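The form predicted on its own is given below as one chain in structure tokens.
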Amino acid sequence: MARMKFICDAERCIECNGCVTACKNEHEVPWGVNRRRLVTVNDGKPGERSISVACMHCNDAPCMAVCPVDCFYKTEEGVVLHDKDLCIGCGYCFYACPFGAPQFPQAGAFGLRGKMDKCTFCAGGPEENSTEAEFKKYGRNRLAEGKLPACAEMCSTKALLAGDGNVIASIYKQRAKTRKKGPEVWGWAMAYKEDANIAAQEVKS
């Protein structure tokens, strides 16, 4: 079974705000809420890069853990998603998410939280695929029709990647070697620190 997954190759990314874009427009998602965003590090800076983060989706999902209610589930293909009927909007998996991924709709006065909202990997939510009542609470179910989602689908560089998490690991490991870089690729010094130089020797050979 596919395991779905983002991977996004800053060397790639031109800050074009597309995907951001798309997302919004594909699921309507509500003003103040951003279930996709860019994010710049060393902006005007030598060195200046810029990643597309959204929910990563992730193995051991933080908010999966802290959520009060459980309201979080996950798919066979390991698509982290949550049930808007049972979310109190109580906040703990905003604070546990590392990519601030869980979006909160102000619901009223004095900061008062809706239900929680965040990427949904295009897959839709608990109610029956591609109804009515599952696009207005999640957004349009791609998945279910066979397609990307639609992030990744629009950008125009190709720099974020979707899918089964083997395959587009081999892209980018792919991509890392026809540039020739390994340990240099930015980022991957700091992430993997003790497999730098086995890094560097996979690329030479």
Given for the second form:
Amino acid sequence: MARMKFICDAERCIECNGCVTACKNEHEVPWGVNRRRLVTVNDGKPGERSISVACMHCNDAPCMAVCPVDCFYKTEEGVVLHDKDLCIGCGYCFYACPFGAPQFPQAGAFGLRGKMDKCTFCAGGPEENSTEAEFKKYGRNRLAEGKLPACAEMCSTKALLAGDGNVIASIYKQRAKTRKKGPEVWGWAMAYKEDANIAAQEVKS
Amino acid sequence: MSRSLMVVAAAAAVMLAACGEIDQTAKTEKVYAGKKDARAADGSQFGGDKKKWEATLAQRSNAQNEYLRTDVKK
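Now that you have shown the form predicted on its own, what about the form predicted in complex with its partner chain?
In what comes next, the whole complex appears, and the chain from above leads the way.
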């Protein structure tokens, strides 16, 4: 089993917020906490693009590196999870994360910052699988039920893919080949820079 | 002469003291300090059968590829 990953296909995302809603509903996430959200670039202008962003379950996760109480761990499938019983809500992980994934409850008075909450890849947390305790702290454990994250399974255009990194990468590759697009694809120049022409020929061949 | 040189050297040493770079790389590997988590396949649905769990998940992952479902020529 390879590592669990998300890919968001910017050519397909229609900014419907279905993934955000699915996540909120599935885990009964409290007000002010957004495990997943949509980021739109050039909103309202021709060629705008949206991508769905949550915890990317990094191989070398910076949140794990900075946590002063070492409450993060990685599952066999590469999902980055944390123990809420140990978290002190210091917010270091929030500053370290390049995706803004760690979230803190903000419903309390006097700027109260509770324990960190983030996308679990629908894999729950360090409690017995599929129990009330696990649901209350971390949300539903769909992975233990043999299901993929709710956000990806709910995505109507299948822009958001989740699962084994090798499988979803091959799905994305097939899409890229079928589209037969090259440098005109959003983000191409950012990804390949001066190698844009070479990479375009590789995709078209 | 040698005394003034010593004063200059001492002043330079004090002023340049902050210019050195201290290695800030963590020396020890981080170790998870929380509770142990059960594996995803250990739930009641799969009863620890990881192969079955992986097969179920692979089937779900591949179901995201509509090219496989619509019989479009690759």
